[in-house]
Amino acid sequence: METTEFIWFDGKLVPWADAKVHVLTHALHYGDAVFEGIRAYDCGAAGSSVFRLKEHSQRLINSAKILGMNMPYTAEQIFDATIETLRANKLKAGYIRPLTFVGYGEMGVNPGHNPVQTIIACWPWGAYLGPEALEKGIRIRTSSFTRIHPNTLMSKAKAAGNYVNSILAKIEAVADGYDEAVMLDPAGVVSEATGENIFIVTNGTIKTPQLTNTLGGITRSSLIVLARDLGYTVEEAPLSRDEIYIADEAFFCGTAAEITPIREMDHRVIGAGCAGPVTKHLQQEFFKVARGENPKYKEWLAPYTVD
C-alpha cells in the first residue's frame, strides 16, 4: 500500500512507522475492535471533501456501544481528528481508517480494565475492485459461508471480528477465480457481500435487501435517497439468488468499491453483462454529488483544503 506521513494515536500525531501496538494488543487475539472505511474526494477548485463523514463518525461510536467498548472520543471528536489527519498528510483525495479497539493489559477472553485505544489512518486508493471493474463489472459467485446469524455476532456493528466470515467468503471466490462473493442469511434470502451492499435492476426498479441481518451501509443508505430523488422507484424487501441471475443489472456498493457493476453471478450472465444504464446512471450522479458537483447534496460533504 502507498504510506502517508502521519496517523493520528490516541489524539496525536505520530510517523506513520511509529503508529505500533505490543502483540499482545487484546484486539490482535479476540477482534475486538470496530472500524470504519471512508473517502476522501478531489473537488477541484472548491479544495476536497470528505463524504458522509459525520454519519460515519456516530457509526463507529455505534459499533463500539453495541460491544460494550468505553469508546475514550465523540463523534465530533473523531470528525474533527479524521480532518486533521487528512491536512497533516496533504492528502487530496483518499481511503480513510478509524480503528477503535480495546488495547494491552489483561489477556483472556473478559477485556476487562484494558485501554480501548483508537486510531485514524488515511492514504491515496483507488478503485477498489480495479478500474476495469467499474466499466464492465464484476464477475461473483454465491459463497458457501453463511452470512452471521444477528444474535450470534451483532450484524449493525462493523466490529473486526465478524469480519472472519467475509475473509472466508472472500478467500474462497478469488481461489475460485471469482471477484467477490454474495452471502446468504440463515434462512437462505441474500443478505450482503464481504464488505458491500448489493442492488438489482429490475423493469426499471431497484432493489436491496432489507437491513434485518445486513450491515446499513452509509453508501447504501446515500444511494436510495439519490435514486428516489432521481425518479427511480427503490424497495428494500428479501432478495432471493435466482433474482440477482435473471435481473436486469446487478450491483454493488460500498465506500471501498463505490458503485461497481455485477456482470456474471454462479456462471450467469447478469442483463447485457456490462455496466447497465441505470447502474451507470447512478453512478455518474454519485461522483457528482461526493465531488462536490451537486449543491443538493453538500449536507453530505465535509470541505477540507490541504497546502
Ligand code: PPE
The other form holds:
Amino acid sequence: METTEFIWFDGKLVPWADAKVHVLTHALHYGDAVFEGIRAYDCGAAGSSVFRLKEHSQRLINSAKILGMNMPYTAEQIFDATIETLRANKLKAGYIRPLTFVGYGEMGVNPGHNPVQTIIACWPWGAYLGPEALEKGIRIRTSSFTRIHPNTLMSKAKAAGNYVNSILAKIEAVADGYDEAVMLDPAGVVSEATGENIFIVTNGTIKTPQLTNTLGGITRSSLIVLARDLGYTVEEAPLSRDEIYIADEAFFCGTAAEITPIREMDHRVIGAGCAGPVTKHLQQEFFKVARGENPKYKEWLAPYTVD
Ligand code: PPE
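Switch from the form predicted alone to the form predicted in complex with the named molecule and give that structure.
Let's see the whole complex now, leading with the same chain.
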C-alpha cells in the first residue's frame, strides 16, 4: 500500500512506522474494534473535501455504542482529528480509516477495563475493485456464505468482527474468478456485498434492500437522495436474487467502491452487460457532488486545504 507520513493515535500525530500496538491487544484476538472508511476528493482550485465526514464520524460513535465500548471521543473530535490528519499528511485526495479498538490489558473475552484506543490513518487509494471496474463493471457471484443474522452480530455497527463473514465470501468469490460476492440474509433475500450496498434498476425504477441486516451505507443514503432529486423513483424493499438476474442494471456502492456497475452475476449477463445509463448518470452526478461541483449538496462536504 501507499503510505503517508503520520497516523493520528489517541490525540497525537505519530510517524506511520511507529503507530504500533502489543500482540495481545484485545481486538486482535476477539474482533472488538469499530472503524470507518471515508474518502477525500480533490476539488481543484477550491481545495479538497471530505465526503460526509459528519455522518462518518457519527457512525463511528454509533458503532462503538452498539459494541458497548467506552468511546473517549465525540463525533466532533473525530471530525476535527480527521481534517488534522489529512492536512499533516498533505493529502489532497484519498481514503481515511479511523479505527477504535479495545487495547492491551486483560486477556479473556470480557473487555473489562482494557483501554479503548483510536487511530486515524489516511493514504491514496484508487478504484477499489480495479481500474476498469468503475467504467466496465464487474462479475459477481452469490456467496455460499449467509450474511449475518441481525441478532448474531450487529450490522449497524461497522465492527471489525463482522468482516470475518465478508472475508469468507470475498476469498470464495476471488478464488472462483469473480470480482466480488453478494450475500443473502438468513431468510434468503439479498443483503449486501462484502463491502458495498447493492442497487438495481428495472424499467427506470431504482431499488435497494432495506436496512434489516445491512450496514447503513452513507453512499447508499446519499444516492437515494441524489436519485430522487434527479427525478428517479427509489424503492427500499426486499430484493430477491433473481430480481438482479433480470434487472436492466445493477451496481454496488460504498465509500471504497464508489459506484461500481455489475455486468454479470452467477453467469447471467445483467442488462446489456456494461454500465447502464442510469448507473452512469448516478455515477457522474455522484462524482460532481463529491468534487464540489454541485453547490446544492455543499453541506455534505467538509472542505480543507493543504499547504
Ligand atoms: N456494506 C458493507 C459491508 C461495507 O463494508 C460498506 C463499506 C458498505 C456497505 C457501504 O458503506 P458506505 O461506505 O458508508 O457507503 N465498506 C468500507 C470498507 C471497505 C474495505 O475493504 O475496507 C468502505 O467502502 O470504505
